[in-house]
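The chain below stands alone and is given in structure tokens; this is the form predicted alone.
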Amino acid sequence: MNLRPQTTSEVKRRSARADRVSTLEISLIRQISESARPTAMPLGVGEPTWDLPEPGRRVLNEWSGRAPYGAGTGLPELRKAVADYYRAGIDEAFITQGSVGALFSLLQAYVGPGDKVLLPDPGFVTYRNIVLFSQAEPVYCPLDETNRFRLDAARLVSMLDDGRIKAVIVNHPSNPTGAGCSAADLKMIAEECRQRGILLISDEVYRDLYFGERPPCLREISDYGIVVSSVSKAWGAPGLRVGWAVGDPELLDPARTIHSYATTSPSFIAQKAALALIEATEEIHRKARVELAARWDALRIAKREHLGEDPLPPDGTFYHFMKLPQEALADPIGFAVKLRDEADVVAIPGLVFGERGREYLRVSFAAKPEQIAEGIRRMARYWRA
């Protein structure tokens, strides 16, 4: 047999993708942000700028030795930890790469085609994307801008008896919108969802990064349904990419095993900085939501200056739901490059995390307070014109 190299165009035609890609591409928030100028003021991707906590900073500084794979589930250690912080059994955790390492396969494992899978609109834009590459159905719960975009239990509760709903997914304090629910709320969602058999997803990631009271935990009023987080954003660590899903074992089961083909397992060192941040937990919040606290002021700050509003916080998380000028609303991502080619500020038009979000930009306050404020004096003459 004569075999010959092949060519790229010819691999590429003979290795066409598969359909469950094509109708997925690089995040909106990834090509905005991505593509700015160095100078950018960053108030587009969610991730803190405050210094990795100490506790963290001494486990790199300091690790020699191995590195070895370790568990596929995660570190002993850090899965008692886990279990610990939400009062669960060490079986009732594993651990992930990131909360998406945690979403991406609870839906592998419990979703395909011919299902649905409920999601908020405005919300997080890799919740459709995962739920897409499962080859199921995105449907969508659409939140209140008079109630501030907050859960609203009742009108959820009223889409579940479509019979072809596999899945639902809540996110409090929320991406994009920084909107929290009731416990009430909550409650009442974990209780139809488990009436109907539906598996429900908790995204609970910027529940300790928030204003006023603490959101709830679905694991302080139910026992039903999964909790995913990480510490990427309250313990100000993204970039270790360490997360967790807490629940039924039985129901985490086969997610693990689908985990563990995707990374064989999480980064073992990093395990062991976020072993250390979780045993350092009261004090790592605390400094977090002086930092959040800090970021705020400059945005309130800055939008009263140079735009004569006074804005209230949200519940929770680093995101500002903002308003667009009127001339905006006909093309938001167009006027999102504006801002980005022409002001030189990153923020991210509220349309990509869905139709609701489309009179909206989203303004992440978790930069530096310099830049927030920067930022908006910039952008506000946009909003003047």
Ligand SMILES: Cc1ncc(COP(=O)(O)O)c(C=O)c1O
Contents of the next structure:
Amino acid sequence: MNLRPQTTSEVKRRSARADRVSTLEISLIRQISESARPTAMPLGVGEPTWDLPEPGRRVLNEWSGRAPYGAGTGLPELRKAVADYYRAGIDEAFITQGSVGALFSLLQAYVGPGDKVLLPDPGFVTYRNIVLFSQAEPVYCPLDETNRFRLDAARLVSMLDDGRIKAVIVNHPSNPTGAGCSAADLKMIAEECRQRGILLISDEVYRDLYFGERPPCLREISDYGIVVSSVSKAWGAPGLRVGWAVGDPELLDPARTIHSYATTSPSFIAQKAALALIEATEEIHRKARVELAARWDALRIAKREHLGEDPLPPDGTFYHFMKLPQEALADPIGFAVKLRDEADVVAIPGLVFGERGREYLRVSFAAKPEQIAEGIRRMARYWRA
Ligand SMILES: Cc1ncc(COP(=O)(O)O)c(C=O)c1O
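Switching conditions: you have the form predicted alone, so give me the form predicted together with the named molecule.
What follows is the entire complex, opening with the chain shown before.
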């Protein structure tokens, strides 16, 4: 072969991006958040703003000795702790790099060109892009605002018979709406997916950040489907990047292979910290809900004071899906940019999460209570006008 030095432009031309990459969208959430001024009130954040709980901090502070790779499927003691949490067997628990690691490897393992994946609209933006990356087609189950965006099993099931749907993702309580679903609906979805051999993934990453009744867990209702979750939300540790998938070991197997080639293994030290967190689950979740309630109160009081509204809490999550003012509807993205640049508040247009979110703004109340109060105060004039 006659090798000769390449110019940079030649190299760039020859290494044009793969087709499957060209369909991916750069997250508008990041674009809106990242260009904000340091003084902006951060009502766009989708992560806890309280400290890493003490058991996790202790592991990180006291770490000494080696930092090995560890087993590809996760530390056995962490798998056991996760399995116990779901009353599952250890073989049913597979540790991943955040729940996104689980979602990514499951979808790469099961769907491809010609397949469709049913997703919620509005729904977590990453689902759509992981499906696009796998070269399958995302299709959307519309969630109904008159039903407060709660999951509607009858509607979802009516969409399953298209013949090409290979997987369904449900997310309850939901990002971006905070809406949950009933145990009966979840059971019906599981049964209908089982009958058709459709892979069901239940994203329950916000399950323990709830108001009122604890949301149902797929594992408690059915032995079908795979639950994904992580320590990122209710355990207050998004930066550990530790999540999991729990389900039939044979179903998890191909996803394990993909995850191990993509990551080798989740961080050994992060898994040790995650284990300490999971061992203290009850206390950590109780405190997380105290933090959550304080933030919800700040939002509720500020909305009453500045907008004369008395909002209802979501079923769970730290998201408030707020109706946009009439004038914002023509250009919801432009409106969010205006809020950022004029009012110095970051919040995410609902349209980013799907067409059904067009008339809404996702206000995260994961921020500190004083930031929430100040953010609503700054935004209020756009609603009053
Ligand atoms: C619905 C939903 N699922 C999954 C994730 C990903 O979380 P992680 O990978 O940190 O577990 C998020 C993060 O915001 C989310 O909102």
